[in-house]
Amino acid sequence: MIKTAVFPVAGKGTRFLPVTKSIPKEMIPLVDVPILHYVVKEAVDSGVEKLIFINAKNKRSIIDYFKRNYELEKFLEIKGRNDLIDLIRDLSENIEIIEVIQEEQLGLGHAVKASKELIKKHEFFSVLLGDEVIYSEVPAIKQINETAKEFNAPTLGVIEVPKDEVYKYGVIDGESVSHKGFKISKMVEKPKVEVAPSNLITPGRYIFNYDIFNYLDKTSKGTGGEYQLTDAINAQAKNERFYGHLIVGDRFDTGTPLGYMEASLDFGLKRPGMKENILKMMNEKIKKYS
């Protein structure tokens, strides 16, 4: 079982100005949830007791977010909302919250290696990517946790997308080894279409063991002067066995405006109680616009 999951969350959120001025992109709502939670939860869900938060200085929020806030519970106790209680406490209760400030922001490969003093060493442990969520029955970590396990090497997910959007990813070179498990020779990103290895990418799910420190140590700056998680996972692939899985689920890019507002109409569909109000607003929508 994944005890340790690590979100890298220190990023400027540029793609989102100017509220990430002041507003952590992560926490923006989808419907009455900040983004990050649904992450989180993941995580929570698949067994994860240790949160590790790749953060940045002006992001506190986030951390207060997550932690207990007790001032809050007593209030809402003497109201006798219990109910109100059990909803902000739902991922806070049994979880081991842990914040690195990352001074810089010089990368995926950065973040991750951030947290190398806090991984053990015979660790298996998972990155999550806070403006990536995945809608599914079985948790997308747990999921992939299931070739991690099989094959006693660390493991990403991955999912299928139309062949000619395979240049806005990271896409995988692999051969199929069990029903949903491929063993990765290595990855490529953002290809032209005509020369994509696949049409499967990486969602911003990974399951690694500590030896992915060793490649992250030797990895040296890369586009845009950043050190490339892509880079050190071949190198890996390249010398170890390295797998990925496929995930079962919806998956929601909410790191740009069009991904955001897709996300936030398919999960207000799935609230109870809102799907026939949103589907009545829509068409009203359609007709003004037409």
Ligand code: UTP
The other form holds:
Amino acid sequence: MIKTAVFPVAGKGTRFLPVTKSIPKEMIPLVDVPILHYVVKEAVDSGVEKLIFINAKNKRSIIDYFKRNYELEKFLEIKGRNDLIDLIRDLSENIEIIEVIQEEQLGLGHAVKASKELIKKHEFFSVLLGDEVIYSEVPAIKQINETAKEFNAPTLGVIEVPKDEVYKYGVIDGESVSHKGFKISKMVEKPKVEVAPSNLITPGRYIFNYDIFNYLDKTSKGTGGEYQLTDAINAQAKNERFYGHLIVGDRFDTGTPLGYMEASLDFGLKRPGMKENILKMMNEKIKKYS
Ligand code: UTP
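Starting from the form predicted on its own shown above, please give the structure in the form predicted in complex with this ligand.
Next comes the full complex, and the chain you just saw is listed first.
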């Protein structure tokens, strides 16, 4: 199983200003649980034990959240609130947390490259984007690992979207090689709908081998003056076998206000005891605003 996960969380979150001026977008809650909690839980539930956060200097709250808070635990113990102690300890036990500071936000490729010294040469490792949440019965990274294991090769997660929405995403070109597996020939960033190679997009979940660093080292600045992870993946897929795995689950891109609103609503509706009240509230809003 994959034991190491890298979480790039150093981004500036400009699409979510002004809140991201002081609060990381990855720490905004869905109901009352930070977005990143779900992402980290997906990795931990998949068997990951070593968490590497590629972080920015002004986003300390991310690391604080995943560490034990003994003072708060003591306070809750005195108050007899053991139920809350369990809640705040949920993901803090039996894991190793490492923080790497990305001094300059030069893109996702640059962020992943910052983990190079911490990855063993023969190890497969996962990368999970801190602002993409996947709700699924089997954790998404565990699902993707089926294809990575079957072909003993790097594999990224893919999901289907309606064809007319592909222009917003990284789209996969490849052929089906198993029930859920694809052999990827290339990835196209934000293609026009008419020329998109498929309606399979990547929701920010990857299993890489160490070779990705060779390609990241050779990648130069691309779109937006940033080092693009997609460019390194394309270079690797050209020279080596690279696979995709169709994830079963609901994906939420919480990096934009609208995507975040949808995720909030959905997680509220899933929360025991809240559904009826939310639906009632929504009916009233529909009447008022439509
Ligand atoms: P995004 O492109 O969605 O994040 O990257 P961003 O750059 O913060 O967002 P905008 O475009 O300014 O609104 C996906 C993930 O990669 C991280 C982000 O924190 C986010 O979780 N990231 C992005 C880095 O760690 N470093 C970077 O240089 C860029």
